[in-house]
Each structure stands twice: as structure tokens, then as C-alpha cells.
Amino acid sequence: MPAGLIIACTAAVGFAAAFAAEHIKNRRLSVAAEKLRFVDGMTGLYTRDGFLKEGAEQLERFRAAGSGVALMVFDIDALGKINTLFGTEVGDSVVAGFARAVSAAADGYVCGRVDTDDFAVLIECGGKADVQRFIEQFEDKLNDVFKETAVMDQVGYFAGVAFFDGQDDIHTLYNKANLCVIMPEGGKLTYFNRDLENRMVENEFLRAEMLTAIAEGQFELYYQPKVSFKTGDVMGLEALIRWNHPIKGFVPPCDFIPLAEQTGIITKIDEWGLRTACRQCKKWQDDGLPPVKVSVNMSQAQFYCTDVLTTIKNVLEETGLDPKWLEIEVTETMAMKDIERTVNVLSRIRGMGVSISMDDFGSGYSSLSSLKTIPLDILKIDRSLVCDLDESSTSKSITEAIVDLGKAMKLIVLAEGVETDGQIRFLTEIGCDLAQGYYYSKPRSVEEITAFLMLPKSARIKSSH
């Protein structure tokens, strides 16, 4: 054979060993990602997206064999104040004891940990009489699992049982059920019937027309200015929604957020939000304004329920936005759900170069050994605390701790809300950084943001006030 050929064969061999060896490695990759897609690395049960999938199938041979069918969500009572009194750590424990009771009881059909604390199964059953005796035996494997630890009084539930029509898939069986344990009519457990159907007939009818709103773009994003109390410089802008409804006009978000959060809406809601955010900045700065950070509230749904590294990510390198001049907002309260998802995902997110802030900071059960692990740049003075400055002495010592604590976390702090000259002259006097509220401007849209940040600072007061 040619030498040529001989070389030409070994190269081909060595590119085709080469290809194989990264097929295998990409697909071992892509079963890995399925894997955290699917299954919950906490507890081993199914996520909400494996629980579906899986309940689609098993709803299916139940029809098929003309089966009585409930669903039923569990939802773990006070998680946040078992966090709290007992440290985060035991909280995990309490999750995955909760776990190990609803597999227990539900042995051979398809169990999930749908959210945070919230579990759900789908059962072969009869009727109510069927559905006690199971709650019985989850009871039962309840007690078993807490019996004789320092929190077997502090772990409770509320559930939420939907019974198959015989036309319900797995999804709309699984919102009626979870709105029982949304709006519980009363005692631990909760029936679907008439008058939750028609709110939920409401809420699906308000959940067509948010996806109609994003398809149309009657979302709007208003921006909010932070403000220096030192300079008076503007810091950075707020990201708000608000929704420009074609016939209702603009509708509170407390009117649609609520039902965005519960039926996953939100998190199509907060892609949306961070793309058009990282977009006008880039647009700002090509513009010739100079710089200014933006941030973007992330909902519950969007941290637990999606890869929100890659999302952030694809929206940085489509818009061209530095990610420097991005902050993504946490709350307290979504930030102590689950110490070591926040702590792991937040730090990935800073190594970006993206700035952390905590919001309504003041409102929540967060501890001290909690916070000071989870990776922060900003600590957001809830605006419950601000708003009594002016009347009550125990909001200032609240508020003078939050600020002294920042300090020592080497944090920069800000105070929601802020709206009379008391306000300003107490923070200010307390070393508070930065302001966000009436007092220098209200939300404003695009356009009126755009001229504010045009304005000298000494007419940017002057027009706020």
C-alpha cells in the first residue's frame, strides 16, 4: 500500500475514533442533563417535568383499563419557619423524609417532587374512600419517619385531590389538584369541586390571554432608577412589568403575577423580561448614554423549575450586553427554599460577572449562618420597614442592623420605597448607600426613563418631586 494511503487511512481511523469518543461523551452528557431534568438530585423522586411526563403514560393505561384515577398534591406546611427554628440543613432532612413517606405510601405508582416543598401522585382509586385510606398509610409512614425527632411537631401538610373525568390530561389534573392546595377551603385536605373549577375556569382563561400578551407584546418593561445617597448619581434601573391590555388598559401585576407564578406562565414572563432589560441597556449605551446597570427580579419558577445559567447566558451573548451592567434580584424568602441550590446556582451566575442582590430583605426568616454563604453584591431594605421610618423607632433599629450588617458582609445597601425627606436624612445619617423609590422617581417607560437620565441630576429631583 502507498505510504500516502497508509498515512490517509490511520488519519481517517484516528478522526472516526476521535468522533466516536466525543459522540459518546456528548450523549453521555445529554442523558446527564435529561437525568437532572427528570429526577430530583435531593430526593431521587421525579421533578414536576418527570412527574408529568411519567403521570402522562401511567393516566393513559389507567384510562385504557377503564380505572378510577386521583391525583394528589402534598404540600409541606411552614417549610420556611422549620428552616428557620432548626437551621436549613434540618429542613433538607424534613424534604427528604417527606420524600421517603409519599414513596412509601404511593409503593408502584408514579410520585414526584413537584416544587420546593410540594409533592405530588397519581393513584388507581375508587373515590374518597379510597383516597382516606391512603392518606392513612402516608400518615402512617409519616410518623414512622419523624417519630421521636425534635421536629415531629412542626411537620404538617395541606393536600389537594383531583379525581380523573375521563378527559383531563395529566397537566389540567394536576393544576386542579394543586389548586387545592393553593386556595384550601378549610381542615388539611382540599377536594377539587364547582367553585374552585370555575376559578379555575377564570384563571385559564386569564392564563390564554397572558400567553396571547406575550405573543403580542402587550408587555411592557417600566424602569425605576437606584439612586446614591451621597452623589445623587443614578446607579441603576429597576426592571418592572406591566401589562398594556388591548381592551382592560394596564393591568396591576398583583392581578396576574400570582396565577403567572402558579401555572408556570412566569417563567416564559421572566425570559421575556431579561431579554428586553439586557436589550434596552445595549440600546442605552449605543445611544451615548452612560452606563448603568440594570436589574431583573427572577421568580421562584424561573431559579427551581429551569436552566437559568444557560438562559442568562444565550440572553448576554444575543443582546451583546457586558454582564457587568446585569443584576439579577433574588428574595429572601425564594433564596432560604433551598440553601444549597441558591448558594450553588447564584455563585455560577456572579462568575458570569452578573451582580446578586437580595430583595425584601427584612421580610422574610432568613438566618445569619444562612446568608452569609449565599454569594451577594446588593442587601434590598424591604420597603415594610422604610415606609415606618418617619413613626416607628423599632423599624430604625431593624433598618440601622440591616445596614450595619451589610457593611460587615462588605455589601451595598438599599432602601425600598423611600418617598419623604425623614426617610432620606435617616438613611443617609446611618450610611445606607443607595435609594429606590417616589422620592426621586416613580416606574417610568422606556420613553420617560430615556429623558429622565437626560436631565441634569438637580432637575431629575425637581421633576420626581
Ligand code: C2E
Given for the second form:
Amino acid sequence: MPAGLIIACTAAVGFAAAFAAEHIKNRRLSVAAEKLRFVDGMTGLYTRDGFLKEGAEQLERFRAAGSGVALMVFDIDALGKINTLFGTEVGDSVVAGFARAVSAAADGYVCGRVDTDDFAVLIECGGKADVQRFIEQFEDKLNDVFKETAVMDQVGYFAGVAFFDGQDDIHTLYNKANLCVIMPEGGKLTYFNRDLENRMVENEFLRAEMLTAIAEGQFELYYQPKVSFKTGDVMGLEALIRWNHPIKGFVPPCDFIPLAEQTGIITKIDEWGLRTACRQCKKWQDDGLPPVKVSVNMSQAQFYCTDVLTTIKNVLEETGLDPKWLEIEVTETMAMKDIERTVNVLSRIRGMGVSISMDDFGSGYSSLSSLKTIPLDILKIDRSLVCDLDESSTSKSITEAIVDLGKAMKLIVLAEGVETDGQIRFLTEIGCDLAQGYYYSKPRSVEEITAFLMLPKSARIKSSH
Ligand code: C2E
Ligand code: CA
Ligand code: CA
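Give me the form predicted together with the named molecule now, not the form predicted on its own.
Up next: the whole complex, starting with the chain shown before.
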């Protein structure tokens, strides 16, 4: 064989081998990714996707056999508190213990870890007596797993049960059982019932309305200034969503954000909010206003969504906003739910040059050791503490301790909901850096806040009263 051909053949064989190796590697990676999608790495149970996929097949088999079926969801009570009191390793062992108890009681039925602290199981079942038997077995196993451990007294759960009505698909059945743990009706166990059914129909309606609201531009962002106690300068603006409903008129966030969170629409709303706030911030800069940072609230669903980093990166690129003018607000409660993830996600967001503030601080359970590890720039003292400052010495002491803590951690400390001269006096005295509240300005529309930003400092407070 001529030398050239030998080289060509060897190169071809080498190329084919390299191609095959790459192909095998890619295949392994995609198998691994597929497995991760369906199997929870920590407990070995199905993930939510895995549970719904396997559950659909199982439900079909039960239906064909004419069996009664129940879908149960078990929600670990106060996992965040356990993480805080005992550390995340113990929290993880509680999750693992629940997984063992659920799967032992399920004994061959499809079961999964469908959320950080939720498990679901699909069982063949003749009625409430069978459910009760299942729960007893589950509690026995739970007792076996946790007896003589330090967390024994802390371990609790809520369970929701939905019976198959012959029509539901697995998603509807799961949503029904899940609604029972989201809205428990007193006691540990809630069966799906007529009231919850009505609620579900209303929720479904509102969900559709929210999708329309995004598509038809019914949402609007208002902006509330964050003001320096020392200089009176506006150091930032928090973007707060408003819904101008064509029939109901103004719908406050507290009436739709919780439902948007339950139904998953919140990730769409948050992405819209992020894009709109970044675009507006860039526009103010392009229009020649002094640059000011905007902060955007991030929901738990958005925070735990795998695409959150890509979303932020894309929005920044698309709007051309320098990351240093963006701040993301995460609440204390959601940050503490899974500290490892919080540290990972927030470090990467911060790595992009975006600032992070911890919202509603003082309203949840934070352990100091966890707080130390979370990458942060700003601590926002919860309004419930600030609004008591004029009357309550306890609130005063807690607020002072939070300011000291923030200073020790080299963070900027902001007080939310500042309304009175007395609050301002006290907060200035203890060294709090920033204030946000009606005293300075309520949240305002783009036009109003643009005019407000253009006023001289001395005229701003007057314009708020
Ligand atoms: P938050 O993030 O703690 O926002 C601060 C809330 O306190 C805002 O209520 C603001 O209007 C109100 N506030 C500010 N200063 C004062 C004051 O001096 N007195 C009183 N009484 N209230 C004051 P808002 O706009 O109704 O928002 C409520 C909550 O809804 C927010 O609480 C946040 O958790 C959520 N939210 C608002 N916009 C968004 C959004 O775009 N995305 C997400 N995920 N959540 C949002
Ligand atoms: Ca906030
Ligand atoms: Ca807040």
C-alpha cells in the first residue's frame, strides 16, 4: 500500500475512533442527563418528571384493571427550620429518612421526591381506610428511621390525598393532592374536596388570566426609591409589579403572586419583570439621568429553576445594561431552604457583577453560620420589625442587632417600610445605611419616578407627603 494511502487510512481510522469515542461520551452524557431528569440523585427516588412519567403508566394500568387509586403527597414540615437549627447535613438526612420511610411504605408502588421537601406516591386503594393503613405504615417507618435521633421531635409532615375519579390524568391528580398540602385544612391529613375543587377552578381561571396579562401587557412595574440616611441620595430603585386588570382594575401583588408561585407562572412573570426593569434602567441612562441601580424580586420558583443564570445573562446582554446596575432580591426564607444551592447560584450571579440583597430579613429563621457563607451585598430589614420601632423595645433591640450583624459582615443595611420621623431617628442613630418606605416615596409609575428623580433632593420628600 502506498505510504500516502497508509497515512490516509490511519488518519481515517484515527478519526473514526475519535468520532466513536466522542459519540460514546456524548451518549453517556445524554444518558446521565436523562437519568438526572428522572431520578433524584440524593434519594434515588423518581424526580417530579420521573414520577409523572412512571405514574402516568401505572395509572393507566390501574384504570384498565378497574382498581381504585389514590395519589398522596407528603410535605416535610419546616425543613428550613431544621436546616437552620441543626445544619444542612442534618436537613439532608431528614430528607433521606423521609425518602426511606415513603419508599418502604410504598413497597413497589411508584413514588418520587417531587420537590425539595415533598414526596408523592401513587397507590392502589379502595378508600380512606386503605389511606389510613398506608399512613400508619409510613409513620411506623418514620419512627424507625428517626427514633433516638436529635431531630425526632422536629420531624413532622402534612399529607394530601386525591382519589382517582376515573377521568383525571396524572398531572391533575398530582395537582389535586398537592393543593391539599399547600392549603391544609387543619390537621396533618387533608383530602381533596369540593372547596379545594372550587379553588382549583378559580386558580386555573386566574392562571389563564395571568398568561393573558403577560401577553397583552397588563402588567406594569412601579419603582420605589432606596434612600441614603446620610445624604438623602437615591441609591437604588426596587421594581414592584402592578396588574392593571381590564375589569377588576388594580390587583395588588399579594392577590396574585402567591398563586403565580403555586402554578409556576411566576417564572414567566419574573422574567418579564427582570427584562422590563433592565430595559428601563438602561433607558434612564441613555436619556441622561444619573445612573441608579434597579433591584428585582426573585421568586423561589425562579431561584430554583435551572435556567436562572442563563436568563439573567441573556437579559443583560439583550438590554445592554451593565450588570453593576442590577440587583436581585431573594427572601431570607427561600435562601435558607437549600443553603448549598443558594451559595452556588448566588455566587454565580454575583460573579456576573450583579448585586444580591436578602429581602425580608428578620422574618424567617437564619442561622448565623449559614448567613456567613451566603454571598450578599445588602441586608433588608423586614418591614414587620421597622413598623414596630416606635413602640416596641424588642423590635429596637433586634433591629440594632441586625444592623450590627450587617456591619460585621461588611454589608449595606437597608430598613424597609420606613414611615415616621421616629423610625428615621432611631435607624440613623444605630448606623443603618438605607431606607425604603412611604416616608420617602411610595412605589411610583415610570413617569412619576422619572419626574421624582429629576427633582432636587430637598424637594423629593416634600413631593412624597
Ligand atoms: P417586598 O419585596 O417585601 O416589597 C416591599 C413591599 O412593601 C411592597 O409591596 C411595597 O409597596 C411595600 N412598602 C414599601 N414601603 C412601605 C411602607 O412604608 N409602608 C407599607 N405599608 N408598605 C410599604 P407590594 O408592591 O404590594 O409588593 C408586595 C410583595 O409582592 C413584595 O414584597 C414581593 O414579595 C412581591 N412582589 C412584588 N413585585 C414582584 C415581582 O415583580 N416579582 C416577584 N417575584 N414578587 C414581587
Ligand atoms: Ca423585595
Ligand atoms: Ca421586603
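Numbering follows the first chain given and starts at 1. Note that the structure is a prediction, hence the values are computed from the model and not measured.
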Open item on the list: Treating the motion between the two forms as two rigid bodies, with each C-alpha assigned to whichever superposition fits it better, do P456 and G288 fall in the same part?
Closed with: yes
